[in-house]
Amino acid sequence: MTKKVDLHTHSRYSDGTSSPADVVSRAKSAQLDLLFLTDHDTVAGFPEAEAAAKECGVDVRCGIEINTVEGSAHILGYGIRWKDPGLLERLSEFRERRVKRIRLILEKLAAKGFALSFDDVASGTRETLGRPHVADALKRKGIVKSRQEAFDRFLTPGKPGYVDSMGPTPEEAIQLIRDAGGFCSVAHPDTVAHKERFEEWAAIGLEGLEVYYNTHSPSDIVRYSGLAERFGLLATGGTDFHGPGSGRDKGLGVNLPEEVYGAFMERLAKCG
């Protein structure tokens, strides 16, 4: 027996090109039994989900997405108080720093002859901006045909566009998250540089490893569940859905065995 769910979503208050309402439409229509939405550094496209959900019958939830300084290592935040005051203060200073970050990786580029303002980039967005608004903005000037290819020409290490992560450390986004009352986990764990830090973080507070990924072949669902295991972390699972013409549009819901969905909601059951 296993639920179909989706613990980790976007929507356009981030680098998503869905609304919250269209994200919670497609997840009716996948018939998932839980959903989250977990933009980056931001909880202000929840308020939309939550209301589209009571519409159509939606269990939708508000999760975070917080990209770290660390080897590519994002931390995503369940069960948090959303509307926490010191949570909110912190996610805005994260947004800023990525402000910051936009602006340079622009001087960058046009340094080498691609000029983009910065409403260019900042109208893609309606909070958190990020390096794919970077890209959708090349794509729009007729530079890229993808996210991927601006991304693989511009935007990633040691590509002429590229600037370092402005963003917390990961013990800074799983203390943040635990002080909101919820609990973290280590989003598509394939990206994360240096996996021997999983058990450091564990000791820290981290609490589950995203197993269930939407690119995941079977023997990478064992891996990572040999290593949740190891490290008594809770298996989570999502597909990291973006959007149309995102390049990470396929469909909603991964599959999670009863078990394992029955020890995420316990542990969601326990926060607050």
Ligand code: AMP
Given for the second form:
Amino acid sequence: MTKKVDLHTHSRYSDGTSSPADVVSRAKSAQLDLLFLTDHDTVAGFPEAEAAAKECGVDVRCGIEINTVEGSAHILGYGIRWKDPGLLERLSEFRERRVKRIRLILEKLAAKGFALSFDDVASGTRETLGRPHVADALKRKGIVKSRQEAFDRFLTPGKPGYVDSMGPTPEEAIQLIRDAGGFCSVAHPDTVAHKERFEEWAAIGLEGLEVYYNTHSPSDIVRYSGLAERFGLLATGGTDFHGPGSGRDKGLGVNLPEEVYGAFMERLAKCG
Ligand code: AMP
Ligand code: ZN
Ligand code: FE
Ligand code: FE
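Requested next: the structure of the form predicted together with the ligand (the form predicted on its own having been shown above).
Complete assembly follows, chain above in first position.
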């Protein structure tokens, strides 16, 4: 037996293209048992998701994804007290650092002859800015055809518009989520170059690994389940839905074995 859930989704409060209500309505159509909205560095989309979920009977909870300074190490948070003032203050600070980074990216692109206005880039989000909004602005200008092309040509290390992340360290992200009463999972573990970091992070309070992910093959799932077991981590799962036109817009939902779902729900029930 399995449970269909999505513990990793984005709305236009960060770099998704859908409203929170649209994400909820897709969760309803996909008949999910559980949905988490995990926007980057913001929880501001959650009230809209919650209102929409009340209408249509979807179980939606508030999560978060914090992109860290360490390349593609992204930390997902579950069970957080999402109105916690300390949490909100730190997230707001992370968003300000993102604005600084985007301004530097725009300076680099302008120097190469690709001038974009900050307001045009910022118009893509309700709250958290990121490289995908630069990608969308390049697309609107006809310079690239997709977010993927923008990342490949301009926005990844070694490319003309790349600027290092100004996010917190993984350790800080884990501590922040724990301080807000929640627990953490490492998103899309494929993108973390040094897998030995999982063990180090487990020692300081990491509790999960995103074993079930849209790009994982059955053998990836076996491999990551093994790693999770070795380090005493819960398995989590999600699609990283970013909405239509994002290139990450396949249907919502991954199937979790009943016991994996049960262990996650048991941990979630202890939060508060
Ligand atoms: P940032 O938070 O500004 O560093 O941007 C990272 C975000 O960009 C990730 O969370 C993804 O949503 C998205 N992203 C990363 N790589 C790609 C890619 N190759 N194509 C499309 N989106 C990407
Ligand atoms: Zn994203
Ligand atoms: Fe991510
Ligand atoms: Fe994500």
